[in-house]
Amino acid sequence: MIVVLSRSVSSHDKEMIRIYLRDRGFSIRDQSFGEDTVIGASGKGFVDIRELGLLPGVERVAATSKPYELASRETRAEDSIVTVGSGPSLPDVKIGGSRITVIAGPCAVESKEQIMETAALVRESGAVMLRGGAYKPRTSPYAFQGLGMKGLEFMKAAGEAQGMPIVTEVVSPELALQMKDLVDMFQIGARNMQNFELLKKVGSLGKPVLLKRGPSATIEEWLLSAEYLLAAGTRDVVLCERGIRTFETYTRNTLDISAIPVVKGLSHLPVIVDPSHAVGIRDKVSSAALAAIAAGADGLTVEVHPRPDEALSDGPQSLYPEQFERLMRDIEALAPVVGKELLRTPHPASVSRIGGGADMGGAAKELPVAFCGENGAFAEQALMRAFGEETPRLQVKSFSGIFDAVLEGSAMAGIVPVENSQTGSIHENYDLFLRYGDIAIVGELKLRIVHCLIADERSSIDSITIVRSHPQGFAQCKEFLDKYPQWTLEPATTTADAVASIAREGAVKVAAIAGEAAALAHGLKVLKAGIETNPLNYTRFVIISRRIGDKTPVPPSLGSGAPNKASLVFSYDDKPGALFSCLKILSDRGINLSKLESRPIQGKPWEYLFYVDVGIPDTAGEFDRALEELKAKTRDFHYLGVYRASL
């Protein structure tokens, strides 16, 4: 049983609650859990929950049916997000929520040079945390056991150099205290999952813990081990599925994919997967990793070595750097399909980007990110994927309001939809870039759009006479709407605005087309899900920031990877071959053209602006020279920004 205390509970009331529970036969423990202070009561005691709930200082009582009370979703309905590496020298890494976190590094720290090299390689490919063993519990007493504290010092230096928090295994309670100041996250290995004295000691230190599932452990045993950590004092536990022992011998272990959705249903704790130990065969690791993401894992921990054939531990299951890079690109492509985004963090040595970019830091991090619409809007979902669930948000009434907020400095950035895979460009927003010359694109992401028919709890499809949505929502659900020609379609500013209007009015004959998140945000029900004409329905959002002189600050959550895409606008003299000559400049420089679209120039009939998206080649000088040539051949040239494209 969990007793959640009110924020204003007095010391006296708290002690009276403890006495009340002890007198009725319970063993109690205090716990700070997220933003809540709780008292856990266990044992064979008996109490009337209603009477307990009336005591001064009690906010609510959760009587769980699970023996793992603190880890249970009955205690905490929302998903927990674990923060690792918070501090002045390292960026925050969030595990859980709407983003996929990738941890990578060697099985063991073998030398300072090896861990430094590996850290740089995995960081360049997109990993945000560094893994590696300083102490290695091995089956054979003659195998390499690790470099101990010296190896941990090497690993800490490598993590700081690359801006990555580190996670490493602790193998005994005695070592936990020695390691505390060097590690950002403790790992409890599979062999120690039920080493309860180790769990209690590590949990008492209050650091985040990565808890691997034992090779023969049931899911309940795994969650009970997490309970030991939580009960001992830590608030941050991440579960790691790494394969279990079965009769199959072809792979090292059997990856229990089903454990991912099962555990996420039972517990609020984040779940990641270690595909390297799960299969133990290098060429099978990437397939297992992608399967884990598809099954709902919050992240991965992957073994990577610059020269696996020379590795002192687990070389056969360690990826080559080029294999890891390919895996990261595949994860980036898969993430939008499962409704997530790959987490990126800024590199400490990041420098100005092509086109005069700069990192955003200091007080700017506290400013909100602007989006258009009500709570639950697709834009808000995209915002959380790009910046994290905890980022402060600023709601505005129009798309131009996003640009105004960023320009005025009331928002550090904004998120704007510009294109849909079914209905094409959102021209209104493209045109805004020409009106706001001091605004630039600094990032993008693609969000999968699943539309639902949403209405009041009392409504049914048969009772609906009016449907509200953004015009793009109507267009994307045309086949479904064609089945109900009697419905009147009413346009709204955004899909979430349409949902909010129904909630305000309490209308029972009106429905909205929007995402499920909007229904949850406004207390309405989904009459029918997945009504979009094409399930491959994605909207491309761009992240905008204000130019300051020749710099464009980049929000830290977008990471520090080199930009690989640019957006331009230009017009040209109306003469034969003019457009061809512009495109030839790009072709001659090896620059790939990914989008070309014309828009009428307001006030100039039959004259057009051309919106162009291009890839940035590895040789940045070629791109710069191409721009100079384009400026000389075109009129009304606008540089909308350079950024890292989402796949």
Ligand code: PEP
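Predicted model, so just to flag it, every value in this text is computed and none were measured. Positions refer to the first chain, counted from 1. So that the term is clear: the rigid core is the largest set of C-alpha atoms that superpose within 1.5 Å between two forms. Compared with the form predicted in complex with this ligand:
Once both forms are overlaid on the rigid core, the distance between the two CA positions of P576 between the two forms is under 2 angstroms. Comparing the forms between the two forms on their rigid core, the Cα displacement of E607 stays under 2 Å. Core-superposed comparison between the two forms: the C-alpha position of L586 differs by less than 2 Å.
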Given for the second form:
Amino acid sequence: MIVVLSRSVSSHDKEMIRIYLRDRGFSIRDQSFGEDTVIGASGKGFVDIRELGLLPGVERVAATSKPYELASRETRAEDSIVTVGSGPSLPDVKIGGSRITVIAGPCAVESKEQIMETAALVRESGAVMLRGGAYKPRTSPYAFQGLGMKGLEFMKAAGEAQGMPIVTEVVSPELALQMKDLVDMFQIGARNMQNFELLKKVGSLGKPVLLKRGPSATIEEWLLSAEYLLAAGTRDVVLCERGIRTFETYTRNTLDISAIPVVKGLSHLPVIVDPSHAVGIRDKVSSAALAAIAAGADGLTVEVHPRPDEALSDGPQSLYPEQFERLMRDIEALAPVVGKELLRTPHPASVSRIGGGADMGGAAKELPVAFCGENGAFAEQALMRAFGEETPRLQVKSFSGIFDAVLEGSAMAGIVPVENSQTGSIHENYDLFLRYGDIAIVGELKLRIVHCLIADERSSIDSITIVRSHPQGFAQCKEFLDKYPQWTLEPATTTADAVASIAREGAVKVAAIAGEAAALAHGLKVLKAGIETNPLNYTRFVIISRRIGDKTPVPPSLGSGAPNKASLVFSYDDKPGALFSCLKILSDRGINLSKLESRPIQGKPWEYLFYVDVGIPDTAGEFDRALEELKAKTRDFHYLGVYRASL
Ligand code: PEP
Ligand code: MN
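Since the one above is the form predicted alone, can you give the form predicted in complex with this ligand too?
Full complex below, order starting with the chain above.
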């Protein structure tokens, strides 16, 4: 049992709680749990939980039915998010929540050149943390045992050069102390999962820990090992499924895919998967990795080697750089399907963006990001996906309010929906870009839209007579709504506004169509989930920032990687072949056109503006020249921005 104390608890009250528990037969221990101070009580004592909860200084009591308490979901309902940092000058990496975090690197650090080269290429493909063993627990005493502290120094240098925190295995309590200042996250290897003295030591050092599952450990044993780490003081534990030993010998181990949803149900800790050690066969690693993401894993740790045939350990399971690049692209495409976003972090030598990117100043980082809608709106989900759950948010009442907030400087950036995969462009927002010339697009994000029928706790489908939503919500759920012709449809400003109105009115005959997050945010219940006609339903959001001179600051969380997409708007003189000659400029230079749409020009009947999205070729000079030519050929040329495309 865990007694969470209120933050302002006096030492007298704390002592009274201790005495209360001891008198009732518990042995007690002081622990910290995330931000909270808790008293852990174990033993055969008996207590009335409600009475205990009423004692002064008690915030809440979590009575767990599991032998692991701090690791249990019963103690903490929300997902824990682990932050791995490597110093103030490098980007932090988060694991858990709505992101997919990919760690990559060689099995072992073999030389300074090898780890530098590997770090650069996995970073280029989108990995955000570097893995590599300096102390290798090998099955044979004659196999390469690792470069030790020297290897760790090489790895730290490689991590710093690429802006990636490092994770490496620690094999003894003594080494944990020696390694402490160089590692950003300790890895407890599969063979050491139940080395309890090691767990206690590593847990006491306060650094994040990646805990591999032992090859023959049950899920409960694995979670009890996590409990050792948490009880010793660290609050940042990430679990890693890496395959267990079964009767099957074709693969190195058997990846226990079902452990992912099971553990996510039992524990609040993030769960990542190591497909390399699980499968052991290079060509099968990527499939297993994608299956892990589909099953709900919060990330991966993958072995990659520039020349696997020369690797000193685990060459046969190490991916070639091209295979890893392909895997990262597949993960990026899969992420929105499972409601997540592939985490990117800024590279220290962040490429200067075409058109003049600039870093946000320190103060700008504290400013909120603006979105339109009520709590739980899809836009808010997209915002958290792009910027992280803790980012301060500014709610505004209209789409133009987002542009105003960014222009006035009360928000560092804004998030604006521009297009839905089923219902098409949100023209109102496209038009805003023309009104606000000082605003540019700096990023994009695709969010999978899963609609739910949401109502009051007391309502049922049969009691509903009115349904509220944004008109797009109605359009996207047409097949479902057609089954209830007796319902009256009432349009709302946004889907989350519809939910908020029901909560405000306490209406029982009214339901809303919106996302599950809106139901949670307003304390309503989901009557039916997944009512959108087509499950492949995505909304594309763009992230906007204010131009300063010819530069546009890019919020740091939008990550690294050169921009590969640009959005333009133009009109042209009404004469034969005019559009063709504009598009030919792009085609002649091999520039891919991913979207072309026309919009009537306000106040000029039968004249049109063309909205164009294009891919930026690797040779940036080509793109700049194409832009110059286009400018010369067109009227009203607007450059909306360059950014990294979301797949
Ligand atoms: C490793 O990650 O390099 C490793 C040795 O993994 P495991 O402990 O899962 O075998
Ligand atoms: Mn290995």
